[in-house]
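One chain comes next, on its own, written out as structure tokens in the form predicted alone.
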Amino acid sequence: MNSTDLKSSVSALYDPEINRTFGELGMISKAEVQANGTPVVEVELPTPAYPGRERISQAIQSLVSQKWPGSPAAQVSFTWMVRGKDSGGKIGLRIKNVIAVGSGKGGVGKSTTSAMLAYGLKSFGAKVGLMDADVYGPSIPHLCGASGQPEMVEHRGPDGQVVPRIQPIEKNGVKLLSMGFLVKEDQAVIWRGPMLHKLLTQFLAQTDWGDLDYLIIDLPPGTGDVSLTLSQLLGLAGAVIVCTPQKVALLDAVKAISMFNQVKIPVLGIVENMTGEIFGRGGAKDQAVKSNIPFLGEIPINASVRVLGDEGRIADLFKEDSPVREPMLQVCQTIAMQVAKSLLETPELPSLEIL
């Protein structure tokens, strides 16, 4: 065995999650045989939320033992580097993937799911931001227990010009921005579309988000101006549809899917929220099959989600003693993997043309 043979053999193995060879995916960052004959393989994952690392390790160890009987056991280690579409590149952002979270109607737990996704991806080690695009009914500050008013800090651009940049509020390691930080809780926002477009542009192009692996955008319910604005400004990694199991919610979810397709935002799939005895189970999964899009998993209806959301402690859903921790982590993993798969299948997104 030598290092060249080892890398060639390991690169020919199929990734169990994306069903491509490790070589095609560029996931083998190191493969060498040490002086004592021990094969050492380092696998670079496309997201820290990658599931099934044990399967990869076992596949590599099995390959080595079968192809080179009697050799020392392979030492397999993992690193990760989030791959992305450079979603905010055309407006100067250093964000690898922007994920929009939407629904066809209100009351399905879209904002809770957005916050859950942000803190779930952060729990895996990713750098995450969460933007509340629901200008008329912002709830992210309350769910995350965040308060204060974002500061304006002057930055010097590449051309030497000094420009003011909004500094997001950081809470439990996630960068947050919301209209809720700019108005009083009892103050209504009464704006027409152009004002909405201007604010969203400021929240994106004029905000110092820094280097992020994922920016989660909580959309307002329904179909409207916000999705059009996002499709013009960003090359989104995709959209997640949140839906409860009952038929009335599914009817509106179908409209959301149609809207994202029309504005050329890829649909990553559907999440079924509030699964359980009250609303039933499986409706969103059936709809995913009918709509030919991925089913991203279930979030069970559980009092702890409501309690922690009401108390502004949504990040605590991922503590070891949380009864919903595991299903939520699975949903986050599935979404992160869907982003990685989408990147490989559609390397470049078409832009929306406004005629």
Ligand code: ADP
The other form holds:
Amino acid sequence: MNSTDLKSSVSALYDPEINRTFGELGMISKAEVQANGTPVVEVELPTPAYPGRERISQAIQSLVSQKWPGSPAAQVSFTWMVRGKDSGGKIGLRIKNVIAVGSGKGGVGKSTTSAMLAYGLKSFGAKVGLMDADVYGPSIPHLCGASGQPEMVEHRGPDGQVVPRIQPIEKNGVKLLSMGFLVKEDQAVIWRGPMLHKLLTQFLAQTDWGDLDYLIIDLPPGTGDVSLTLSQLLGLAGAVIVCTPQKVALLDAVKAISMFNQVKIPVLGIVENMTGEIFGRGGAKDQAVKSNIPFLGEIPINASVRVLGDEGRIADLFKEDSPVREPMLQVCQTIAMQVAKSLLETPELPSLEIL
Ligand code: ADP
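Starting from the form predicted alone, produce the coordinates for the form predicted together with adenosine-5'-diphosphate.
To see the whole picture, the full complex is given below, headed by that same chain.
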């Protein structure tokens, strides 16, 4: 066995989650046979939320023991680098993947799911931002226990001009921005279309998001105008639709799918929230199959979600021994993998070289 053999054999294995070889996915960052004969393989995962580390490790171990009987056991280690569509590139942002979270109607837990998704991806180690585009009922600051006024910081633009930029408010390691930071809680805000467009543009292009792996956007329920603006400004990784298991709620999910189709935002799939005795279970899965879109998992109905949300401690769902922690982490993994897969299904066009 030599390093070249090892690399080509390992590269020909199929990734257990994405139906391509490790070689095609560019996931083998190192394959070396050490002086004492130990094969050392380093695998670079496309997201820290990758669910199949153990299976990869086993596949490499058994390849080595079958192909080179008697060789020392392979040492397999993992690194990660989030792959993305450069979602914010059009407007000068360094955000790999923007994921919009929408629903056909209010009250299904869309904002709660957005916040759980942001903190869940953060708990795997990703750099995450959460933007509240639900300008009519901004609930992200409350759910995350964040308050205060975002600061304006002056930056030098490319031509030396001074450009003011909004600093998001960081809470428990996630960068947050919401209309809720800018108006009083009891103040109603009436937005006309062009103002809304301008505000969202500021929230994106004139905000210091820094380098992010994922920016989660909590959309207002139903209507398409916010989605249309986002679709114009960003190359979204896609939209996640949240719905509850009941039939009536599912009809709204179908409307949401059609809305995203109209504004050309790819749908990553449906999440069923509040699964359990009260509302039933499985409706969203059936609907996903019928609509031919991926099902992204179930979040159980559980009082701790409401309590932690009410107390501004949604991030604690991932610290404490919460019954929602595991299912929510699984939903985060499925969404992150769906993003990684969609990237391969719609490969980026090669950039034009200017001669
Ligand atoms: P939306 O953004 O769709 O209007 P919210 O996220 O504000 O919905 O959630 C509506 C209510 O449902 C909130 O009180 C929230 O705490 C509660 N809720 C959301 N998801 C769950 C869940 N999985 N279990 C229990 N309560 C939930």
